[in-house]
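Single chain ahead, by itself, as structure tokens, in the form predicted alone.
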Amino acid sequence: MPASRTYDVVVIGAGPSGSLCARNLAARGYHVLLAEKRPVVGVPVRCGEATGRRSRLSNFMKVNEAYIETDLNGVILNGPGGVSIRYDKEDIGLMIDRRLFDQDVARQAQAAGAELCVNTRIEGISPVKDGVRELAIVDEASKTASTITARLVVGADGVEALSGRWVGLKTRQLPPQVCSAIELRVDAMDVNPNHLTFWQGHDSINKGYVWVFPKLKSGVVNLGSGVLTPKLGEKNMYDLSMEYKNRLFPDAKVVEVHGGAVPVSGNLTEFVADRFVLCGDAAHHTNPLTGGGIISGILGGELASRWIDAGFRNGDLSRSFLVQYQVDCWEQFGKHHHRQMSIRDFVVELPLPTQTAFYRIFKDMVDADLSLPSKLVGYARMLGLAAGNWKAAKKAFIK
């Protein structure tokens, strides 16, 4: 149970976004509670575990080699019509162990002075009264219920977040903008151990993708599939993932199976209220094209901590002040995510012949190492005209 009954800030959820936000605020001298409903931070892992470059991650923290699994040096994308695109480049990203990574960031929050409480479930948030919000909490170990108060609450409670709804925000996961995913941890190593490999398109899985992500240090691969909410009767993600596992690694053992949902709607329209902010998956700070959310979640936590600190210093934790955090998120990564969503929607709506042509053009560009920004507009125009869908192409590829 929490050691205190009153806090400056209560952060709900000890994922990377929540823990980083808690760390930054505690380091600035605020009395912070980091509440995690599970008994162990980072468990179970529900993530492909691929993230950005070391240099990107090091903008937010000292990179700990203990959680680095693989240095990634390329991407292989298998599209329709047998088109395979291979892109080789040093240091395009990292595979990490999310269990160790999440625990490392939570320890950073503790080292900065935040109080970490596991087995601590938040079950409700009151309206603002006398400058605080009251939170109903339950100790999951003893099933003891109590209340605490906070001058501000951060909802970092992930894709299944309820905190935003409790304060009146519209945070529901709408079926057309949710990716259902299953991942198998397979006791095998891929033939391309430093590359991320994908299958996408009408020949495999159109409104989603299949992936193989190698974890070199652990000697396993993460193999999974995710799709925008499938129609009734379509193949489920577990069966599809097992189909690829049996094809690629027929004799390998499946060590673990994880599943979940991924928000791929782009940033929520509203994710702040009086004395309340959302960050990470709870605010849909997830790339709608790839489903990746580690770096954007961390950045969301960083920006949240800056604007919360500014609000405290200005004596203003109202929605009208905190909305500047929303604007900052939009400028930093929201606009990019919106454009990525447009690209996704454009590609998945192409009929098979045009989609195959698109992948062939994209392959030619990668193979020739052409300048992507300068060439993509021309190719998009040509493809859009060929598909009779220039408006969609323009929306997808031109800012």
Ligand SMILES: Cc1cc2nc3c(=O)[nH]c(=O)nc-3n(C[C@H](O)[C@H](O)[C@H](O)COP(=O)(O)OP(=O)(O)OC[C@H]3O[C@@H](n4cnc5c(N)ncnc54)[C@H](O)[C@@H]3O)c2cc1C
Given for the second form:
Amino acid sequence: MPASRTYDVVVIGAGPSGSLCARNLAARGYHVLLAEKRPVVGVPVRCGEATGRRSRLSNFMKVNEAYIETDLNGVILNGPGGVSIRYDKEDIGLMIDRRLFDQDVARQAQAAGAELCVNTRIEGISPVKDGVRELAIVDEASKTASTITARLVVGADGVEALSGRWVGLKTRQLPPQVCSAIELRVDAMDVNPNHLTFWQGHDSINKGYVWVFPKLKSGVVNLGSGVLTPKLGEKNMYDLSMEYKNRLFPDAKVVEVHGGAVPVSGNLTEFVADRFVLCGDAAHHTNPLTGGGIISGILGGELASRWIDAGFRNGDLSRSFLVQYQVDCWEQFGKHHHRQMSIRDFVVELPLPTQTAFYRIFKDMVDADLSLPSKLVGYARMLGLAAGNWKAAKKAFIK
Amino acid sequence: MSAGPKKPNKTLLLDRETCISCAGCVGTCPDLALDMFGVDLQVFQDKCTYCTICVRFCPVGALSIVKGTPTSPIVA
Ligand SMILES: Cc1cc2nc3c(=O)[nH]c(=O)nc-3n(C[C@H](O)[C@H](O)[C@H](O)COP(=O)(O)OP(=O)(O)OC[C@H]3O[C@@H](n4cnc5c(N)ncnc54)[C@H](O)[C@@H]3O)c2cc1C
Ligand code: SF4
Ligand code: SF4
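Now show me the form predicted in complex with the named molecule, since the one above was the form predicted alone.
And the full complex, kicking off with our chain again.
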């Protein structure tokens, strides 16, 4: 149960995005409640656990070795027509333990002065009245209901994204722009223990991908698959993941099964309201090409905290002020995500032979170490390919 | 609930044995007919319009729509 009845800021959800936002605001002296409905932060882990490099993460926090699983040195991308692309490069990213990571960020928020309450479910948010929003909360352990008020509410409630809908924002995960995903934790080690391995295309799965991400420290691999919302009766991701598991690691045990939704629509157009902002998966800050949402969620939380602070200092927490946060998100990563979504849409629209040709071009570039001449030649060939598939290109790039 | 059109003679069935409590379906429902309480997915049959979106989404195939009104004991 929260210790107070009134807060400057209530953050809903102690995922990476919410915890980071809460940490920053508490550090600036605001009275912050971080409300999490789960009994234990970070459990269950619904994530492939691959993320950006150390230097990227250290922009936001002191990296704690406790949650680092693997230093990644490359990527293997298995495309259609047997085209396999191998890219070796030191320090391209990390595998982390999301349970330990989420708990670490939540602890940072607590250390900065935020009040973390687990087992605390937010059930509704009132319209703004007398400069505050009222939140209906339920203590999940005792099932007791109560209300608290906040001068501003941050919805960092992840893919379920109900908080935005309570205040009238269109945050629903609209098919097909939401990935249906499954992840198996398999008691095995991959032959390429420092590489992320992917399968994509008409030969494996076209509107998604299969992944194998090795967690070296724990000695397990995360094997999963995700796809843009399938049609009724299409193969589900559990069956697909099990096919790959049985092929790649026939004798290994599946120790955990998780699933979930990944928002892949690109940033929402509207994710602020009067005295209300969304960040992370709730604002669809996830990368629509890779489905990665850890770093962009953290960045969303960081930017949200800056604009909320600015709003308090300006005495203006209205929608029209907070819109600047939306614009900032668009500039810092939304634009980039939008471009990546176009590339994704182009590749999945291509018929098998052209898709294979696309992968071959990409492979030639990577095999030449992505040197400038190889890139120039590669892009020219891709342009030729796009011209020959004008319909797919138009659909993907001219929206 | 507003007095909407008469409910069709259908039920959204949740196979609790198969459901892995991933909560993914919750965010896809247009009618706020699903919510996750701990590891228990709740289906609010009165809100469901049987649009099949969650059925398509579910990564393990735990949801289906069957003929007949929810009987007691409530199916899901
Ligand atoms: C199968 C799968 C694999 C993935 N793989 C990767 C990957 O490899 N790399 C990567 O970067 N990203 C990956 N993602 C995406 C990544 O997990 C998310 O983008 C990330 O967790 C988003 O962080 P968040 O803080 O916005 O939300 P979350 O981490 O989802 O946190 C939201 C929190 O809010 C809480 N909450 C929700 N509603 C309420 C409420 N009403 N009251 C109180 N609390 C509430 C939830 O319990 C949860 O703890 C994957 C996702 C899935 C489903
Ligand atoms: S069938 Fe449609 S309305 Fe009913 S619960 Fe599923 S998504 Fe919601
Ligand atoms: S999507 Fe399927 S597995 Fe996930 S909570 Fe809903 S019914 Fe259960």
